[in-house]
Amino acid sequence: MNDLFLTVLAGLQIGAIYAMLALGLTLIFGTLGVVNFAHGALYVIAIYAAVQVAINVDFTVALIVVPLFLFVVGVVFERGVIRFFYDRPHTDQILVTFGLAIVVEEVAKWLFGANNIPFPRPDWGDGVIIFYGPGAVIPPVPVFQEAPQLWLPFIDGFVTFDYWRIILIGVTIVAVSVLFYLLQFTRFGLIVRAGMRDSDMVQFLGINIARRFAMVVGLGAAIAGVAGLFGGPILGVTPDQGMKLLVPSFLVVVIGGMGSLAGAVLAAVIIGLSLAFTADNPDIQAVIIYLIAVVVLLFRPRGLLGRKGVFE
């Protein structure tokens, strides 16, 4: 049981950075219709401006300032790029978008090098968290006696866990959670919800529609900002890992339904479940998120909550 709740926790922490990102891919392509494959390249650029800000200044601060300098760069992105490419085919999508993403990965090799930087962690979430059940001794040594600790009545003894993942997999749900709100019951939700039926219509009403679409596109990018923030310290930072979680990300998007949130989530949590139970098998780990995509697009081709007709 304590091996099960562990490899649970591990597909839940790969889960919540795929969930992440593919909520910023489908969100965009859920609203303006558009392939965003210059997604990588945001997580790039979010985890060097946050291990920038936090080594020159304070974690603390990169909280803020990072997520608010993707949302203007995802801004800028939407204004000087996407809102030219949105009655195009989706191949010009990919191919405009994918050459954007090659093009931030060889300024980052120019400017920090191609070797990882270090991304140290802040003092508050540096450690391991304790989760212990009935009867359980935990040693007197300091390491574990400042740690966290969680009673779980199905634990035997103890077991630990590196307490950085938990905090990455509670920002996720909470910025799941956010943006589900924000969508669904305010008004600027509604607004975009209308323009994506009818954005016409909507224009005609006296709302400024492609405003608030380039502020999705800002959404999507402060998201990207966000899972820099708190995978940078996990996967490392290097140039090419846009471009490594690109294609998950985007099968996770596919398997869940193209602009479909929930099934981003729902698609995510299945893939870092799926990466963790086979943790102990490289080769069948390095082709299990195909084998997922290959199954449920043979069933179901608008992905497990796509809606009827997008990519069908």
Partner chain sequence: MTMTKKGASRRSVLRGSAALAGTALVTPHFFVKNAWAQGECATVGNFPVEGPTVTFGFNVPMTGAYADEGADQLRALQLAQKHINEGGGILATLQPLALTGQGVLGKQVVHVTGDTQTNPDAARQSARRMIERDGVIMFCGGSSSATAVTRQYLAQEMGIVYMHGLTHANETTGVDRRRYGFRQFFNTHMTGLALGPILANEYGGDRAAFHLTADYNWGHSMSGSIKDATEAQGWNTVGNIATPLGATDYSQFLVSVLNSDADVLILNHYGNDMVNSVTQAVQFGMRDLQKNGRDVQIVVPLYSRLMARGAGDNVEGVFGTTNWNWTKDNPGALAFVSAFEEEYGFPPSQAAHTAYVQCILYANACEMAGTFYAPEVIRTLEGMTYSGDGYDSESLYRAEDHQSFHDILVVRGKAPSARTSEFDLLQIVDTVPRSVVEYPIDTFPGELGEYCPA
Second form
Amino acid sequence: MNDLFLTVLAGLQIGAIYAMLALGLTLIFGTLGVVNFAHGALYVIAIYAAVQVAINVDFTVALIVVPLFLFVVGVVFERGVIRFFYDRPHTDQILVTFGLAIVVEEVAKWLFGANNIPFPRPDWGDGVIIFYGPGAVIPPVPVFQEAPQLWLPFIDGFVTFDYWRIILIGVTIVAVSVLFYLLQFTRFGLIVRAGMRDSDMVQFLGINIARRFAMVVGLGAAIAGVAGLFGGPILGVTPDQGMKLLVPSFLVVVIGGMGSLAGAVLAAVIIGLSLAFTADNPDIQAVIIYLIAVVVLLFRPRGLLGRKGVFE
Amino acid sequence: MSTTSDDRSAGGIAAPAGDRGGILEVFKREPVALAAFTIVIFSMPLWIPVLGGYEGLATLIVIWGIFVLGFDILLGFTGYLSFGHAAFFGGAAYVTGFMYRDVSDNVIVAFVASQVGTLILAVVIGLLAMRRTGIYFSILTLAFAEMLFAAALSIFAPLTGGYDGMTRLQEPNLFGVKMDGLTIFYIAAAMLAIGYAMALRLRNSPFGVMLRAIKENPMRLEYTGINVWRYKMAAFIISAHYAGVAGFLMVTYEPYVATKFLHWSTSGEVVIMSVIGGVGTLVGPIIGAGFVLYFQNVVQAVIGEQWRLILGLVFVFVVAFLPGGFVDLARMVWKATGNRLRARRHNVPDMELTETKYGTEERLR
Amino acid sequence: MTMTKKGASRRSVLRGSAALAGTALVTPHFFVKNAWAQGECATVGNFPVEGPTVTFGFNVPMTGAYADEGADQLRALQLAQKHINEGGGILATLQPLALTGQGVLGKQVVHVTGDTQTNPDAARQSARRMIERDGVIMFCGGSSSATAVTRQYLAQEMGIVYMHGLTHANETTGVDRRRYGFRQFFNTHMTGLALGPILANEYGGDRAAFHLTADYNWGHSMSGSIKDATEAQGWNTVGNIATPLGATDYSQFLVSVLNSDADVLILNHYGNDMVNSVTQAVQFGMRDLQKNGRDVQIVVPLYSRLMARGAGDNVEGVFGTTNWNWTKDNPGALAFVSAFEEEYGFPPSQAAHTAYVQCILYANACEMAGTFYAPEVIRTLEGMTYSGDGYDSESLYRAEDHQSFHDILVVRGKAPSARTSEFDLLQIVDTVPRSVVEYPIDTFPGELGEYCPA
Amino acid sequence: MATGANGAAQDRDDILQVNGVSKRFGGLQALGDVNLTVARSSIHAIIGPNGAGKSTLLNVMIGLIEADEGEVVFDGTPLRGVSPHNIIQRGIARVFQTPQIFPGMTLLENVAIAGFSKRDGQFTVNPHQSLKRSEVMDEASAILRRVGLGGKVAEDAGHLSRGDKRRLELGVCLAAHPKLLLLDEPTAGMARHDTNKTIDLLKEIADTGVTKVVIEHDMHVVFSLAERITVLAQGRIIADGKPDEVRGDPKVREAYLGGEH
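Having displayed the form predicted alone, please output the structure of the form predicted together with its partner chain.
First the chain shown before, then all remaining chains and molecules of the complex.
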């Protein structure tokens, strides 16, 4: 049981990063129809911004500054690059954003080197969390005594897990909820959702879609910023992070259904869990994500939760 | 170079003689284009050192030229963007490597084996991936190629040498003639010339017209009595074989199989080469391949550590401002110098995000 | 005919054209290489060297995960070039020494660079460019065994000596050993021999070890060596999971470790893999955990100062081995470190050291042999004993497998408070003498191949 | 199937028989027990208010939509399970409601594709075949002249007006030398002058023995062309007969007046 519990936690945490990146990707795709291969590059900008602020100022400051900064980066990115590609073939969009991703990676390498920059975690997030069951005796190690503890009925004895990763899962849940709230209950969200269904019609109604488009990219980038803030201390701060996350998070979007936010979250969880549960078997783990993608695309081409008619 | 004379004929069948250039013109030009192409390729060892290149680079360009040429048959003609062409390049490379290491050092044996391997792969992947169009096709091909890559590194690692690649190959030879230096270059160049001639023939035959029609409107084609599925599969398999031949030549030239041959970055490189050169023009992608390889191997040494940054910027620039690639640039220059040419842009075909191009009728299903 | 302008360096053009003389329209026939041939082989690489300079190829990763190591190697190689041409550095300490500080055999050394991209295929292509276009007589550098092995085969084919950079897999001088390749760096087997006894001494003789192993040749080689060495000390290996090369998240693997009853975690990772796995192991509380009544320990068999820096404070107390460290205080090390610091303002890494020594050793061997003719240079290096290369005692280039044997350092990560600078990350626990790690030649099978290239 | 054998035996002058075809889309009965025969070499019109199921019926005939029940027999062979391109190869051609052409190709290429389809069958790889001065190309340009597009052979089809696209599609269909031509509103969007030209063209084609089934709203077209008229309403046939009979049928008037007009 302990084993299962820890594996599920590990899976959720792996899925959390994918979920946050895939959400941004699918949001931008759904609204703007642009396949943004530079989304990984936004994540790279986020981790470097986060680690610089965290080391030189404070992580708490980074908590506010980094998502805002990424929002601005996203808006500039849309106004400066993407908008010139709305009328271009999707292939061009993919290629130009892919080219930019290379440029960002190389600039990051130029400025900060190819090696990892240690990303110290704030005191409130450091250490482990202890899950304990009935009758557990936690050893009198100071680190354990100070660590947050949670009673769960099904745990045999006690288990430890990285506290930061639990925070990451929580942050992801919050980020997803905030995003859904924004889209479901605000005027901005109404327009964005309408735009996802039919951008021509929204434009026809005289709504300034351009400004909203910039906001959408900004929003997607800001989520990548949050992912970088909380993912950086785990996955490391190297220039190639973006490229490493690009293909899996893109597959998550496709598996979930392009343009489907709920689908992206669902697919991220599925991918995360399947990676965690195949950890003991590298042969299967290496192909599992592609296997899922192939099966889904062959039997349900529009993805798990993709809506019919919109992206079909 | 033969660029301008050749891409002119890209329209395939044009008007009957008289109107505007047209059919006769094209057919007069096909042998000319082929001859010019062959001369340029075969003389590469003579002129590439002038540009700071070297013999090995010429061989590389020719091999990758075959690869991108086949890719252009699929993307440029049929409009299917494969993100997984590395599967055929790398697959054939591994089969070739396996033959050289464990079976025979004879290039003919390896060639046959590698092409059989490519055919099997192409049929299996094609049967599954070709059911989908647009971006879903791209993702499926990517997924299959990556599965193959992952398998080569894990399940088949004892056979493939895993991440380190396949080493300890015997020196390939053709009944005692070693495959090195200019020998392999001329063999590869001959294969490229043959491949180019075949591609030209295909394009200017009814078959090529059908492939272009698939790109334009597959439903209309089906309801004109054409078996669209078979044409698509044929294009896919032919395209895969070009990649397979390139993979075979790569290992014959360098008796070593790198895992990168199967990696998605190899598929990506082919896309980059095609786009930089000009999709759908046959020569364009080959020029693109030449440019990228020249940049990676020669300009790199001049620029030093930041060469990839510069290459990325060049790439962004070309995609943004030269949607038709270098061939478009040549065409623009040609036009600017007062030559009137029918302006048919060979832009990258749109990769449909929609599942099908079928019109309103299809929705009823 | 531009191709033959440089004349002598166009070996394969000539050979190819001979084969195709009947068919090719224009073939360069101006030179017949045999006219210069010396000794047993018809043609050897880019020999002879014409003109007042000789070209070395510096073939290091400039892009990709090991770009920083590559950059440090490049610095060291340029420094070596400077010392060969102008004197200085370990020319003051190296014995036997034939170099005079005025180039090699009366020629000034110039260099060309190439990017291996930490990718075997790209490495081979860039090495080939150096050989074919730039006419290098030797190339040097690199930061992974995969790139090292593939270029070593190319070196043999082309008749160009390759002085390895950082390559730690046994295969390089084991089953894949080549006559034209030389490795100064140590290997996983030597790491095991050096580390095993010290681990047993430190942590006790009855530990249960769990391995996380990067899923490629070096990783498995490393894991096997450590397993053998620790089990010989009475340890028990309770698990081994292969992790994908370049993985970023190790939580799913660490969970398996947590669930086992292992009390030592061995991370057979290098580069960013090592940075990530060691960091995340600490994040999971492995260093604070107790199992079987003992503190859980983490071991990183192959250390690199550059990588340790990436892992920050997490390497504190973690054991490992390294080929060399800048804090060594023998005359050779001091000469090299001070020259490097003077030039660049910070101390060199072990990657820099091996590249530097390799380059100078090659030049020295040419000077000793009195020729650039590769078979003679190779014979000079084979079986050579030398000192003053940064180690306390004498080193040896073994003739049978081209593996260099020298002292090896067992180190552990320093606590942040104990560091004197941002480069002072590793504390030398023990300098394991050459005699301990010098394993018999029949440990690994392999054939070096011929002195004549093929 | 009994109906199939029965239908084939019934009247050998019928080129097409629709036997008891039904089709549902969700809750909507698009076609309900439709029985229809089309006589060889005739012009047969199908009319009815919007949403009556006319296009669906044509789609069933060419295999674009599979019927829930019933079958379509063409020239004595049932078409169930036959793939669309094979149905077309047997001699049916279809002009769609929204013109379906190859927009990025020249008019000549558009028509030539159908010519190759007729000549080479559904699939062939024969790179030696030349496009040059082949009989297919000659015929294609003749057909383009015939449909009134002779001056635009080298233009990209995508740039044509809607009416011209319709004509081009007709040309594509003619090049396949069909036995049966299905036309879905061939004159929609055309000016009266062009409509008349099209009527003349269709009559001319009929004289060559090609059977035609036409869906049309324009009663002028219907009554100047059709030899027989079938009226569909809500997926069912409410009248079937010669133009004069249908014109006087009260059920038809009711369907139209009670429906839309």
